[in-house]
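Encoded as structure tokens, the following chain is the form predicted alone, with no partner shown.
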Amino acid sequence: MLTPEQIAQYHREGFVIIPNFMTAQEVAAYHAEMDRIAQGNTLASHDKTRMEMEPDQPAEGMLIRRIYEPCTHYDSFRALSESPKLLDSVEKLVGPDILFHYSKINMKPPRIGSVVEWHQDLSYYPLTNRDSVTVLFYLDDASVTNGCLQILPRRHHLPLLTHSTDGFFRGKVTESVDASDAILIEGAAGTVIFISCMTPHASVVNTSNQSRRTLILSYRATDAFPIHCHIMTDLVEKHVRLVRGQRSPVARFTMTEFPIPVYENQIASLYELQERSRKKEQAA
């Protein structure tokens, strides 16, 4: 459960950062889930309905990406999304009434893992209102070499970042980001950081011999309905349950508009778009 004085940093910061919340009992059972899920893929031989490969590898290289709705599919981590501890924190960020949005694990594994560039998760699918909150928690120690999450504290009241660029969303923010107040979130494993929807948020490569695994849960107030960007909305949408309290019969708008993403063409994730556009960049 958040304390007031967590809840207060949250509204004013744009993020908060909740040590052990995990204990290490729980952590070492999904990294025993994480191993089994990830057996016997490779790069030649996966299944990309369940998970992202790194591409810089060997066709038998074994080092995944991202793993795909964990919530959804695999029973463990569907019980964390339902836990008492976490809705208990969620709703004191949303609301009573809670919808799970999605869920994905990004891998980071050591010497290869991929940056995420700064971007804002509501720039990939609007909503109606700004209560979504993501929960992103360490399933490793996680520094400054192996990739830590960056944080622009007091961002999220402002309008959103463009992330488009010749009238196509990028995954990324386009133009220019003012980064020296960028704050380096480094923690233990089982760490957990609740995130603004609106907040910038980044990571680098991962440089060291060290995994730096993450869980990163979305849930959003019920009455916070999605802006229809077509097929995209719709991939996104199939995963959403509701986890505690009541559907809302209303829509709750508390923007006066927003920027709808025009996908380019369809992608699988947030590394395939942002590695085109940087393509993109280079070719011009």
Ligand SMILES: O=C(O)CCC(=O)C(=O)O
Second form
Amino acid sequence: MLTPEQIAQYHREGFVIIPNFMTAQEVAAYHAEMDRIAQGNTLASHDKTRMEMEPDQPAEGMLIRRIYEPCTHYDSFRALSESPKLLDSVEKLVGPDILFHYSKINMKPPRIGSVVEWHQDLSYYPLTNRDSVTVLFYLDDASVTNGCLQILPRRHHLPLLTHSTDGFFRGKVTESVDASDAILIEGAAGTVIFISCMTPHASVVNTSNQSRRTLILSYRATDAFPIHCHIMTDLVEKHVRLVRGQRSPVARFTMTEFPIPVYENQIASLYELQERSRKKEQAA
Ligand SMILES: O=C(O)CCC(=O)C(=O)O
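Okay, that's the form predicted alone, but what's the structure of the form predicted in complex with this ligand?
Once more the chain from above appears, this time first in line as the rest of the complex follows.
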């Protein structure tokens, strides 16, 4: 359960860090589950509906970049998404009526783990209001060398930064970012970080020999309705479920306008979108 000071920090800074949210035993159980999920998948042959592989490895390489929607597909992660301990904290941030929105595991394997450039989560999933929180668990000790999270504090009340060029969504902030006050969040496995959906965040490549896995869940108030953005909304919304309180008969609007993410080609993951954007910038 978050303390009043932690809740105040979230609203003031746009994030709050809680060490030791998970026990070492819980972390170990999630490691075993991830090993089970990963088994038998290679770059050449993997279940594309369940995971994305690191692209820079041999065909028989087994390094996974992202596991999709663990809280939909696997019981232990689903149980976490509905656990009273976690929902009690989420309730303090978005109110008593809560929808589970989506989940993912970013694997950032040793020596290869991909970069994540600055972005704000709401740019991907526009909603009628900002009562949406990203819950990021460190499942490994995270440091500067294995690509811990970086955050820009106190930006969450400002308008959305630009994430498009030439009218197309690039999956990352495309205007120049003043990162002089960026906070690098090192932390032990079991730490959780609650992040406003409007807080810009990023992480660098993993240059170490240690993996850096993050489990990310997103929740929103039931009166934060999705603004329909083509097939992307349908794909994500099928994972949405009521986890506490009541569904809302009204949508609450707190913004008068919001940019729609328009994809240049087919829908792509954050990694692919950002990679394409970097290639485009290099070619220009
Ligand atoms: O795992 C990370 O480093 C953060 C990733 C992230 O922000 C995302 O997947 O939206």
